[in-house]
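Encoded as structure tokens, the following chain is the form predicted on its own, with no partner shown.
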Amino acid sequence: MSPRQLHLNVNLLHSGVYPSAWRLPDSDPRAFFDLGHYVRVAQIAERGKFDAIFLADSPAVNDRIDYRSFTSMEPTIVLATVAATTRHIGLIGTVSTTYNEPYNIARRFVTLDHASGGRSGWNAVTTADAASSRNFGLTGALEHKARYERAKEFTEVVHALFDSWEDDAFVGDKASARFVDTSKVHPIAHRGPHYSVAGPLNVPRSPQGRPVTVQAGGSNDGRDFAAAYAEAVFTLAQSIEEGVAYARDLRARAASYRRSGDSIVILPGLATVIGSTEAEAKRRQDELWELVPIEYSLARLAGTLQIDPTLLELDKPLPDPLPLPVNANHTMFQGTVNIARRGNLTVRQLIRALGGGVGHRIIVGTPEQIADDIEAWFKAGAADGFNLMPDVLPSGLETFVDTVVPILQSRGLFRTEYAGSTLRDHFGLQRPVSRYAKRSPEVASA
């Protein structure tokens, strides 16, 4: 049996995970809408043998755009551009189930899978913010549980559409004038509480069978959704103990859906600040921190907690109690509160611990220290790998690829070459059989 291998994605957050990343001398302020920037970062990640690049998305202006760069361009179009300039790196794009239609999304990702030779992944999320809802004709965000009920049905429809063409439905036989075997192209005839979709998809089955389904969300509803549908999960954990507990819980839930929990790749977020010495790494962190205006950090923290910024006093702890907001991002809310309570931090200390608004775990140190930390989490079962969030892009990723990856490779933890050509190959996931092929007479009699 082959030894377990680490997985690494890069979360391509425009200029970098720090809000001040765009202000460093070697950063390009235009990076967030420069396709060339995304291509360069993807090519660096591919040189480092990363599994995939990961693009977040927000269909609204949700941040302080007077201060920082932000998520802007539509992910699948960016990924199609990246696909044309890379050969191996996986391409994961975030698309919301709240403000889209299943048919369009299934068609988009199968098309991307064909365009990339089988490298696409769909990060299925729900959208909670009011600003996005107003861009789609609503006056407010849907309630949390309702969003996830829609998301489950949405994903079920997308998966059915992924399967609506069997692998050998396309014939293309010139001699017999037989183009498509229509007995292997299936309407899905879905009628549910939220969607009515006839199908089939008008694109042949994708090279991977299905694009990989990814999920990001750690609430109870989010975990249940991931257990039912996700093949990889982007999550938040601040300690090995949290990571192990999350993995056990998710795998147990998957079993209740008759799925193997080990078939889900768990990837906590990890922000990195790297220096040739620990002192150099801390100086870089200090520089990034000092370039973040405190008013921005307070507003960002208040938004995560869904409270009035005036309730946050810099040199006092967070208000107590802090009730879980109905329509907040539950994962980021709970992670932020846990950091504050565990360390008994003041608001000022918490903002610094969050990197001015990051939320995910931050590790600051030398390449050896970063590699040691990653190995500890991996061997403890707290992670199958990480969704890496370098402090600054592309420089932080280049440093990771040139200094940390070789250490992980020398320890036998990470690949030295790609073993396959698809995202499923990279993640070690099986190629799914079309649900409709199981009903075909030829399969039934085999």
The other form holds:
There are 2 protein chains.
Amino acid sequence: MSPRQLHLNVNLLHSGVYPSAWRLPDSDPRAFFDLGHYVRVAQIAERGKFDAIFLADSPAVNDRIDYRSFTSMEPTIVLATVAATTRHIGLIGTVSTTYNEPYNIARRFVTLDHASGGRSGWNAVTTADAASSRNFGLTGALEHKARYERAKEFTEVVHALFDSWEDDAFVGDKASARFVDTSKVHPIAHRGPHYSVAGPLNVPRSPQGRPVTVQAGGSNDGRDFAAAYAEAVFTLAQSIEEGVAYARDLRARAASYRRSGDSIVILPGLATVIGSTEAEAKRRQDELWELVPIEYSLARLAGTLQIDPTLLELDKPLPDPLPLPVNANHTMFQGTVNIARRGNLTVRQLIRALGGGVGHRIIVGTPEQIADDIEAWFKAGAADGFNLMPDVLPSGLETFVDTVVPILQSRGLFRTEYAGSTLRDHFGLQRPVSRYAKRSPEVASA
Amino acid sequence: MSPRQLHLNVNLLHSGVYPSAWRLPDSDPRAFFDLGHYVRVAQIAERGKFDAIFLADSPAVNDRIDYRSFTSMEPTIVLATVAATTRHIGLIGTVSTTYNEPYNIARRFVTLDHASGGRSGWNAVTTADAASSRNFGLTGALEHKARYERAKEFTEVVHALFDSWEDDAFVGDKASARFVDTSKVHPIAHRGPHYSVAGPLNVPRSPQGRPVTVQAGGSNDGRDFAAAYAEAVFTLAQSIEEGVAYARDLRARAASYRRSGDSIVILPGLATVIGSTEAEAKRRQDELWELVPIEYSLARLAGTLQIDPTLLELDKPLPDPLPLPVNANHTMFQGTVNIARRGNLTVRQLIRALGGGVGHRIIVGTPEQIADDIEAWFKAGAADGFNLMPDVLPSGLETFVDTVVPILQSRGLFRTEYAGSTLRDHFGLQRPVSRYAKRSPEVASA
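Starting from the form predicted on its own shown above, please give the structure in the form predicted together with a further copy of the same chain.
Expanding to the full complex; the earlier chain stays at the top.
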């Protein structure tokens, strides 16, 4: 058996993870709504043999767009565009379980899976922010537990719809005029507290059997959801110890759902600032940091903490105690608080440590240093790979692909060619069998 | 001013409008879920300088898929794929107003408009069939009037969201760190009986101002909806007189909404079977007809009429009176009944006249005959162009482009090159101004 391989996913966060990324001289401020930008970044990732690109999402204006670039384009349209202009790379898009119908989402991802030859993945999110809720008839976001209950049922329905066509249901025999063997197309007849869906889907089974299900969310409910349904997770961890503890917890929870721990690929977020020397990398970080207006950083921090910005004083620590927010992104909240408390940081120092609003772990250094860090996490079992967040796109990714990837490859940690053609192949995940498929008598008795 | 020009749209109905299209020797039965097929057909239409391709849709299995090819792929994913592989042709996709959220749909089409450089169109349908309703938590379809009330409010919200960014709201000025001028990004603050949507959209204004709104539906409610909101309509008319009467009625209704009659492009459906001689065309039609299993045709006719198939006797006329169906497609129902009654046809003759389930007007003949027919309808004011439904795809479209289009061009009826770059340009529709845009003092006083 070949040694365990690293997985690399790039978070295609419009202009890059730094709020100031759009202000660098080489950046095109219009990139966030230029489909050509998304295609170019995906092609660079594909050149670097990455597993996948990932598009975060939120169906609302919920950041300070007066200061910064933001998630705007609807992800599945972007992924279809990228599918048509790439050949190998996986395509993961975020879609909310709170503000959609499961039939539509199952269908959209199976269509994307056909469009891409089996490269699609769905990042299921419950969408916590209040701005989104107001675009869908609610005056505030659903309570945390209620969102996850909906999300579980939603995902159950989506997975059942994925399975509603057996692999060989399509016949297409011209001589006998038999188009579909409808005995192999199954109603799902779901009736639950939130959804009633008859099925079947009106799309033949996806090339991957099921598009890959991805999840990001570190709360107790989020971990439980991931343990039950996710095949890859985007996580937030600031240290190897946190990463190892998370992995151990998640694999134990998965076992309680009778799932193998190997069936989930764990990908912590990793923001990168690369220089040919450490000093050069630090200068680049300083430049990015200085281009973030302080008004933006304060507003962003207040948003993550869900408190009034006037409660934040630049040269004092965070208010203590902080009220636990009801509708915040739990993972981002806890990560931010941990950084502040651990270093006993003032608000100004915290903002700097967060990269002006990055939120995930940032590593600033040479290609060699970054490769060392990645290898250490990977070998310690704190990560199966990373959800990479380049400081600036495309330049930060281009540098990673040209300088860090060759080191990882030379160490035997990362592929030099794609071995398979689907996202499941890249992630080393099995192709699921439809729950409705009857085993043939020969197989059953074997 | 240049003479009035014909508009041509192709209904990219998977294998073609004939239920037996997939059984012809040259047809690929897998075409309905092969994105490459959709791309090839769109590229042929673009070679023929067509205005647009159109994708019908239904979020359910609601035809006899044991016998025939069907609408399966989610339309906006297909259109994004086609956008990436074509340069000029318009991209119209069907999305239901009953089973979606307006924020998601506005966002999806504006994203598609950015992805295609201003070529997107949304065909708003209310989705009448019961099979669809069962995939979205209902036990039967909403009543006709209720569907249209929702559709109107849905479309109001979508149009307001289209307008929520003024053209010059995006700034992207690196020096001043000003990314968006948020005074030009407007909440829509919609609160209605069916939807509450705060807005704004999180996507800059579409290249077309608004993606083109399309509608198909000949009922009284459908016509009223079209008069209020549609910029292009797909209609069903069997004679020039019907076409003229429809156009007159629609333009009068539009006037009552203070809209110019010229602001709506009327495109009756036209199924074509082309041969180099009339006899050859008739032989092709016979072949297509003989390949439709009679069991399918009976099931399909019973479905259109919403009656029990056992009430249909092959060698007798339709039952008289027929119960008026509550949840059928009104246009298809009335069109079918009209053909039967006008010709005093038996069920077998009716099925043949319907082409085994085509439903729209079928013309069978030489390129010259088809061009003559199109010219006569166009000059009589019965059509601004046609929603073309080739018998078989891609072959029926290829023949049309190679033989009928040159005749229409030589008569000065149809473009020989694209004059503009957007779907609005092709259709001759104005680019709307955002309802939220303040006229500058200079302009206001001019």
